[in-house]
Amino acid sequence: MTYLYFPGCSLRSTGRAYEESLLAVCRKLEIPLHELDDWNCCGATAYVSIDETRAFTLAARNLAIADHLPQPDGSDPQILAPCNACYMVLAKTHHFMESNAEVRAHVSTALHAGGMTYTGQTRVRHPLDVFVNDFGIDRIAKKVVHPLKGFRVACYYGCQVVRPFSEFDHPVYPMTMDRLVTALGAESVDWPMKTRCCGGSLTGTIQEAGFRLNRALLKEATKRKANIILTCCPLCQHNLECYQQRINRRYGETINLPVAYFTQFMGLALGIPAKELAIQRLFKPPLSPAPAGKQEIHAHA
């Protein structure tokens, strides 16, 4: 099977490190990879506001290109969308054009005018479910070569992965990321707030009710004694990470912790050295908290 990989525009930007580190994985555990030629943004969450027809029109461009796009086996084509808002709107969209036919026939007519058709054969995945799911929880905890021992992880999977299409996890209390985590050799935490939203775009809109939000994140992991969050979200990412400090002078806190792609957290038990993974590019590295108070990195630079 080789997956019909998207993107997106956030993994070309801001994402830069879960693109790198999810590359790495994928080459490492030898899973075929095959970027969709000529792909287009698929309107994030913001489009869908303003013109719901324009903005389905857009992702189903993006389906129409890879439907033509069948496995040598014969099998159906499926796109691995990496960023939770891609995979939420790619998934909706491929919902509603099978389930709305007024949908379907707006969009199929401007699809057809730039000569393209849907024929809805193409499936949404997400790499945590093709790593649980399609390659599996067993194969991935044999390759580990640095169990990650002494992290307590919180994962946080954001609002969009497992809602409102809970395809392949619970959609109120989601496992396959702190299965996953299990079989690296960390310590998954317990926690509420796996799929509380960050805020999203707030942050950068309405600031302080985006800074509310990120912070009970943040205070309620470092309540269940975390020292590190992972999460699968280039915004969720960005917002937890980057306003730390902020948050911190806004409320007068001390809250310091490292926040990772879960890729990257992967790539480190594999034994991927860490600039392949992009850890580099994260403001606080993923610490091990290691015998005699020694910090280390969990792979090779």
Partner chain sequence: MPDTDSSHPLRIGFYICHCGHNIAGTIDVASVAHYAAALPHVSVAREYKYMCSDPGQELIQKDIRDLELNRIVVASCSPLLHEHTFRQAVEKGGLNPFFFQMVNIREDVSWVNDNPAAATVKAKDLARAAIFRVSHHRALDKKHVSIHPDALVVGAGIAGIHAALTLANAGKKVTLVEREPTIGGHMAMFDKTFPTLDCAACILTPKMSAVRNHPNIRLLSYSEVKVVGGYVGNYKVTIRRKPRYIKEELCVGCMECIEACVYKEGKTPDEFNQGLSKRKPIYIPFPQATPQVVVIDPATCIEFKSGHCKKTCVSVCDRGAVDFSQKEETIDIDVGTIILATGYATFDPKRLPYYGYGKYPNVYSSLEVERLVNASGPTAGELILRDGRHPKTVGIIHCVGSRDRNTNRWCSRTCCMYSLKLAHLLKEHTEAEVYNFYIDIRAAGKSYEEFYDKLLEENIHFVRGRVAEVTDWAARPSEEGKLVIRVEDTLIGVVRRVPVDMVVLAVGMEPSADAQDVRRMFNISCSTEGFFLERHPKLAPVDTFTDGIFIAGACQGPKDIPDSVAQAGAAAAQALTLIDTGEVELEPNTAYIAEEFCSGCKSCLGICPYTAITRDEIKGKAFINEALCKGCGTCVAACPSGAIRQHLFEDDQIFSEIDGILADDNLTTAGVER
Second form
Amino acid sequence: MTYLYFPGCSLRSTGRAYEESLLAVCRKLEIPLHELDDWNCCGATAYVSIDETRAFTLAARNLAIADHLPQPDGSDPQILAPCNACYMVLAKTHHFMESNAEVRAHVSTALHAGGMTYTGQTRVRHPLDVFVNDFGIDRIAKKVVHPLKGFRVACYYGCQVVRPFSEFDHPVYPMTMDRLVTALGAESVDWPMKTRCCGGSLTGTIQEAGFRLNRALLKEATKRKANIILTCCPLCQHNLECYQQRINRRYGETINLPVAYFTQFMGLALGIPAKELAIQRLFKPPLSPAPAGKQEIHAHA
Amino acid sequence: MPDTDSSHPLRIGFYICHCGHNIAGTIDVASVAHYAAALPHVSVAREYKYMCSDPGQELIQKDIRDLELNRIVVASCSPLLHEHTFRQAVEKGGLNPFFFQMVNIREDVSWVNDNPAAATVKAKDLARAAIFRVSHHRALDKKHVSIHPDALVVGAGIAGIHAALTLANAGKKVTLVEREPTIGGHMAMFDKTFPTLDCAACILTPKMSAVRNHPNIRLLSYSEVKVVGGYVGNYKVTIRRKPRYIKEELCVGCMECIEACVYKEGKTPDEFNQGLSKRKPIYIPFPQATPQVVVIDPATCIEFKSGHCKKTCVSVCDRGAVDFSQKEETIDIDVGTIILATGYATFDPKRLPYYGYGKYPNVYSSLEVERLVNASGPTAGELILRDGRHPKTVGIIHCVGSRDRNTNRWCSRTCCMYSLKLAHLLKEHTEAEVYNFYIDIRAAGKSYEEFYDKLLEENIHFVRGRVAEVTDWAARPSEEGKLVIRVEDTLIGVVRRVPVDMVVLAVGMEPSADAQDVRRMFNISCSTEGFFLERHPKLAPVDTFTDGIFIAGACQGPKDIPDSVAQAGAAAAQALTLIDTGEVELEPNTAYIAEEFCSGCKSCLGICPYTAITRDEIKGKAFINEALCKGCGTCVAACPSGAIRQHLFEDDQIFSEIDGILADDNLTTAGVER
Amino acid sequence: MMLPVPPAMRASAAKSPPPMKTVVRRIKFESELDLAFGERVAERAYGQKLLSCIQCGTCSATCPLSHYMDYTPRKIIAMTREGFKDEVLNSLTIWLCASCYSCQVQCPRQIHITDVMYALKREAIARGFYPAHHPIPVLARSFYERVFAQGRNTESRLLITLYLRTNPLVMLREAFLGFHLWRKGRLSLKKESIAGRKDLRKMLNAVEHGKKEEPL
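Moving on from the form predicted on its own, kindly provide the form predicted together with its partner chain as a structure.
First the chain shown before, then all remaining chains and molecules of the complex.
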């Protein structure tokens, strides 16, 4: 099974560390990826605010490209979309193309104008789902060479990875990432904010609202003695990491938490060198919480 | 020329009913009558406002006499409602009641059609089909079966207890089967009852001991019905008695064996106390348990697990009631009627993880709180939380697992009232601030609204809004160490965060986990929600589609105690009606074997859903028990040699009806003669 | 003898008395409502479930942004259903929705609330029912134009466009963060685009002829 990798726009800029670490982990686990040819932007949440049918068409073009690439073993082509927004939008489009005749008719006509068709074969998957449910958590556990003992992880799923078109975990209290980090030797911190929205692009538009959402997440993770937040979405990672200092200044907080991608964390446990995991691209690399003190992980990786 | 069972030529009477506006509002009834009058063999066609009224029925009888009619067709409502009425009218007029055919032009035509012209055409088509068909009807005899006077009641919660006592007091022998070691059901677990606040045990236990002592009631506790065979009036039931490992007839309930058990403390979550306390392997569910007989749980008893227990329970019992060798028993009984009162299950709040049940210790289900405030409960009625604290603020969340398309769509009907009751009791026990978070308050029973009124004056908080989450996320110092309830106060239009010490989830009522198995065993139906289906939602609320089987209590749908008791009484009355009539008339639409064609291939045996077909080994032919046959027609269709036929659904009857449907609309006199 | 003055009184004594509140006449005449609005929005947001709302407020309580909204999501549903079209389309609520779908997954009536918000946003944008330079609709439109033309979004360029069109001063505030991201290799000004741009535009333009939403 080769997954059709759909990076999405963010993984080519702010989310580069996500792309690099994801690819490194897939290489390590020998999960074959093939980048979807000439993929286009999924449309995110903004496109549908202007024109819904066009938004569906935009996303459906990607599904249509994959649609023509059935697997050698006859199974359905699977798109691997690491960004929560891409994942949700592509999954939603697939859902509506299957279940809503009107959407299907309009979008098919539009695709046809550009010489494409979508027959509904494509499955949309998130790496979290693929690693844990396809590859298998036990197999991952067996490949761990640096158990990440001492890490207290606040698993932050964000919103769109588990709802409403996703089926691999509970939409309010998911556990997939928690189970994964436990298998990597770390401890997952139980907190009630794991799917509470980071505000998405509000940090760039209505900053007060966006900052307060992130502040609540960061404060609560700190309070529960997490020493790292892991995310599975480029926008969540950006918001939680990049605005920490400004949140501290604005609200008089003293938050100081590394925010990394779960793929980087996996890579460290699997013994992949920090550089390949783009640890250096984080503002604040995850610190080894081992008794030795503030030894940076990539020093021994 | 079809067989008329008489020397007279066919003379058909056709009657179409207006049913007020129900039919005549859409269908041009005069035109249908006029059309029918011109059809072959129709001697008279009339329209009338209400055919089911006495004058309507008399019209038919008069025409039979005066015009010498020998076939009757009535076009009106569903046969489910009035087929019986018209058959009786036909019989009173002097004809065999099965020389009659009914056409449903209300449910099938006028109610589902808003185009009068099309509806009228369809009514004519259906009328024509019935007129063609009725020519082929034959005279049939009514069959009767006798009713065994004994009854079975399944489930001994308040509904089963009340039904059993009603029957027993009327002099009928009743077998009462209860799955648990004691009778009493959910009601025995409740503390007080709304709206009167009388104690549940005080009003229930007298009825429980009445059951125990009634000469007409045979109580089989810790037992389950395993097999049900037979038919109305003549059910054969096999009951499995689980071993208690205690000789019920010797045990007097002194409980010295429990005291003497090698376990000094209980280790197993106590089912009756909802796991809030621990019990020993040898136990009695609660002080007033009926029968007052202990039970041994083999899953936790050392003797069963290792075979090396000191068996202090055996040595302390001077009556020799402990019996580790006891085996499961089966009992076969014959009964004429059955009342199902198998109760309900409470919604498992773990299905809604955002309410934190099972995660935060101080989140309770309402049933747990019933035990917690009860004087004979795990804390002797003192309100101590799982973490040892006394609550200063309590939040009661309504509609947990009710009115929600993601879980259960229905309103559980009892939660509003029991939440009010618990609010009152919690306030009384703790003087805490008590909040009710509700969507709508449903207090429609007698004296219920007055109870709500009283609660409002007790200064209980009522916040209108469905709670979105319960967390331990403290956003303010005042929320530290609390459970925070997040809700929109919809009457004010603001999202509120309410920190509390204790959360009570008012869980809804849903069908028991094995309701589908029970349904299949008793051959009754369930509604889409999974509750047992009554024969008619308004007019036959305790009957089922299987004659002689009745339902009572919350197995039919969410219900409070007064309604369960009322329904149990109604079910008992229906059973008594059958028993005292002594016999029941069967529908004659049964299948029968044309023996000369039967090859004895047995293909029909396995497919009969009512196990009505057996094989006569001497003749080598199939045999149909008419009392068991429900006339479903499965065997008729399946028989490879066409040897199975069905009264009222003979081939010529069905083909003539099809011919009628397909015949040309403009047909007048041709067509019937084939 | 001096009595201790309660802090509240002291504070109010120090300030000038609050200005007298002006009375506001608030009444709604049926003739001002658009009674079919609810059904039209429901249709655009996939199904009649919108009309089955029981006003329980789960959406508002689960919404992480409802405390910034002028009307809670529940009220938006109520007002939509009852035809308060102008109020709904002029509300701040629809712009604050971050599409996290938490209301939708918890709604006991399974109303597609996020899609309702999208439908209302589209209508408001189409009619220009938003404050000039409001960053959210501007961001949506800039994003839309960029992806329409290039097939992909370039985050850095999108943000620059947004700031230029709304409040250029913000750009100064964000420049520092931009510099940091650039140093970490997380900011690229290179314009992203796809090879099949022409065909994509054909597809998107075909929608124009296919399904164009009528004004609500």
